[in-house]
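So this first bit is one chain, no partners, the form predicted on its own, shown in structure tokens.
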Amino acid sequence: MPKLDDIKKVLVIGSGPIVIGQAAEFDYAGTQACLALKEEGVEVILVNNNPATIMTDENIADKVYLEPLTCDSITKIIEKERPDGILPTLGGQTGLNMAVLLDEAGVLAKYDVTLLGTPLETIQKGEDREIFKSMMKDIGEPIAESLSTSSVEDAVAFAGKVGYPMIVRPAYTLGGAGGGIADDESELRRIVKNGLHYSPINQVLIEQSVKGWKEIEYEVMRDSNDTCIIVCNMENFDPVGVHTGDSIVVAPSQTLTDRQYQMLRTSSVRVIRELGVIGGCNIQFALNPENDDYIIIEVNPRVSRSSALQR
């Protein structure tokens, strides 16, 4: 696709302070997004409140702001600065959040600023549980039997339908904060609370667990021309039920047949084009080690934590 001769200056969203317990590779793909920016004679502004990254080196970016990551902070710069673009997609979750935010509160239409790559639409589509499983009904993925919800009883209700272990996830979060695996009523109703609680927009997802799968990922790439590549596929060294920031990711996978990769493959690039995403994209699926069952697991509308070592 060609390049975007009105975009002379861009604002590039880094991913915020380390927290223990998550990885910090986000701040590499940043750090490749702000050079490759320059290399292409785009003025680049980084705010990212992260001294500890080779991100906020002054040979990165142009700019750089150690400010918080909130609305306001990014507002204030926006003023200032009057990006023609914003670059939210490589900044993790808090990126993505942050690009959210900003767009809601009018801010990117009164400063007249871009959103670049996946469209806001795109993301709250890969992000909403209840808005993406609808889609992967659509366009015949499989997906696990699930609810959303913003109520602990009506979690608790849909799994003595089910039947236990449930597993949950809280929409909008990062590496799977607030979620958990509940093998009873007593964790569900616990592990509901906390996810609603960690979700900006009050919600979980609570599904049939296929704990005990193989647990793949696909990292794809999608221009908006609708050309999609797939960067890798990898195969996480534990199966379902131990999260892939607490396991060894293997790139690429070594034990699916060629047929489950093509199979998975195809899946990929189906799901990309169906949400719309423009840029890189992680897909999660979850196997059935005993045939070729498969269901999607979630899609993240940006990079993750393992899309940004392929790069």
Second form
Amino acid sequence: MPKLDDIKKVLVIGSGPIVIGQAAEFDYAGTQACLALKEEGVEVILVNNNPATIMTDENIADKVYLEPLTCDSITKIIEKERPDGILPTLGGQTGLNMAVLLDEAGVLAKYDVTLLGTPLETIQKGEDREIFKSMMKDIGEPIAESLSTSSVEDAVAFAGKVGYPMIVRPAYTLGGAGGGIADDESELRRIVKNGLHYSPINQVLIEQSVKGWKEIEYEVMRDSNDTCIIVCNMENFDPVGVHTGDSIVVAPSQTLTDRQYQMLRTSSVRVIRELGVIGGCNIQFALNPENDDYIIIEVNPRVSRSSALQR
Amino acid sequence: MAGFIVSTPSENPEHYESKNTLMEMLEKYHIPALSGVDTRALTRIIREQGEVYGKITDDPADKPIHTYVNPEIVAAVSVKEKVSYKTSNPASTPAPHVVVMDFGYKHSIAHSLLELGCDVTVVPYNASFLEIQMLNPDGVLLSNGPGDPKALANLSENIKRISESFPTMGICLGHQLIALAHGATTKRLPYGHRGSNHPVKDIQTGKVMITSQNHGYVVDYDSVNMKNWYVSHVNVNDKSVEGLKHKTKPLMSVQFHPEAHPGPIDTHQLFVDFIQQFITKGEKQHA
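What does the same protein look like in the form predicted in complex with the partner chain, given that the last one was the form predicted on its own?
Full complex below, order starting with the chain above.
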């Protein structure tokens, strides 16, 4: 992909303080992005409200604003600096949210700032569960089978088709009260009946459970010329069911055959193309340890922690 | 394989398809192995020195000697008689027929063709033009294989005639042999391209694909006759020739492995394009 010659000054949105869900890897990725842009001769303006990061050191960006990450303050920075482009996809969720807000407020259009990387609609498509599900259906990529129902018999019929175990989640209950995992029909009948009782609208969501499957992630990059590469893949030490935050992750994967690695790689490339991501994308899979069945758990249209693992 | 060096062999593999450990497999095929080696340091030595020769021995004075690849190696690994495979889902009626010239072919090549609906006949590496013509193929594929392509120089005239008479595709050694037959030369790479992550650029689309590769020789860029040929693919890392396409004849060849397995399937489309040539024509290309 050729360099965009009309982009001479770029505003990078930092990731803010390091909190759960917005961890240090985004800080690292943003820092790398600033250095890479500078290497290409682009003037880098950085905004970050977190002074406790090397990202705000004076040798990382050309100019640093230690200002709140709000629509107002970033608008003022744009007004003053008049950047040609804005790069929000390396600051984790904070950066993405800012890009959406600035776009909705008409700031990007008003000051003629090009949004670099993944288009906003792609970011939104990845976030919306329903849109994402139908997109995956369109390209034939498997996701967890699920059904919303008010009937025990429908739930049993569905489980008969998809297979046990099944996760039961009553609709609109606090803290998931009345839900559970059913390993067989009698358990399912009991849990669904109970869940329907707890749900104020008398409805449960039942979903195929992939507890115990291998949890695998792929970090994919795509440029505007449709070239895709895998930065790396990763395998969680613990299976699906243990939260990633409580687990250890290893890059690259340690227990996949070449065919399995390539199967999930091919799937990753199909997903990033369908979403239209330009830049990084993180795709999470569950892979059955007994065969080659897999499902896509989640897609994030941005880089994640593995960008920090790969250098 | 003469020997195997590994940092830490896994003694407790866990995978539903796993039947043996690595060491059990090496023992089964009588391959000497050495473990506990810092393979990264070893890689660095090979990177810096280019070609290095090694020996697995318990005597430090027992130095390795430079041995040349047996020039007869292709004859040793090629099929001796032709072998035919029928596809189970023909792409047309009758199924297109591809003859694979076996210089040491990877079975994945035949599988790719069969999956795409072609009947496949694998013939010995030195099958003559007339023998191949008798098989009435829609297309001919020159396979990968081991060794120095120049050791097969005696086949050049035969390969030129075949590749000018049928839609032809070459892979790896097959690609080098087609290039040699059409007047280009080959040379040795400082250290070969080996592995499943080699970026290759398609010159027409500008797209980069990740390919599986395993070769030590390469077609010399400057020796390609640009009047009749163009370089269709180049290696992004060292700019070497990765693919050739004839300007007027249905003749193309690639240095990498589009059949993958192991490796990514990014370039699988090349098989589709190859087969499409004779499916859409609807009739045999040759007179």
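As the structure is a prediction and not an experimental result, all values here were calculated from the model. Numbering follows the first chain given and starts at 1. In this text, the rigid core denotes the largest set of C-alpha atoms whose superposition between the two forms falls within 1.5 Å.
In the core-superposed comparison between these two forms, Pro165 has its Cα shifted by at least 2 Å.
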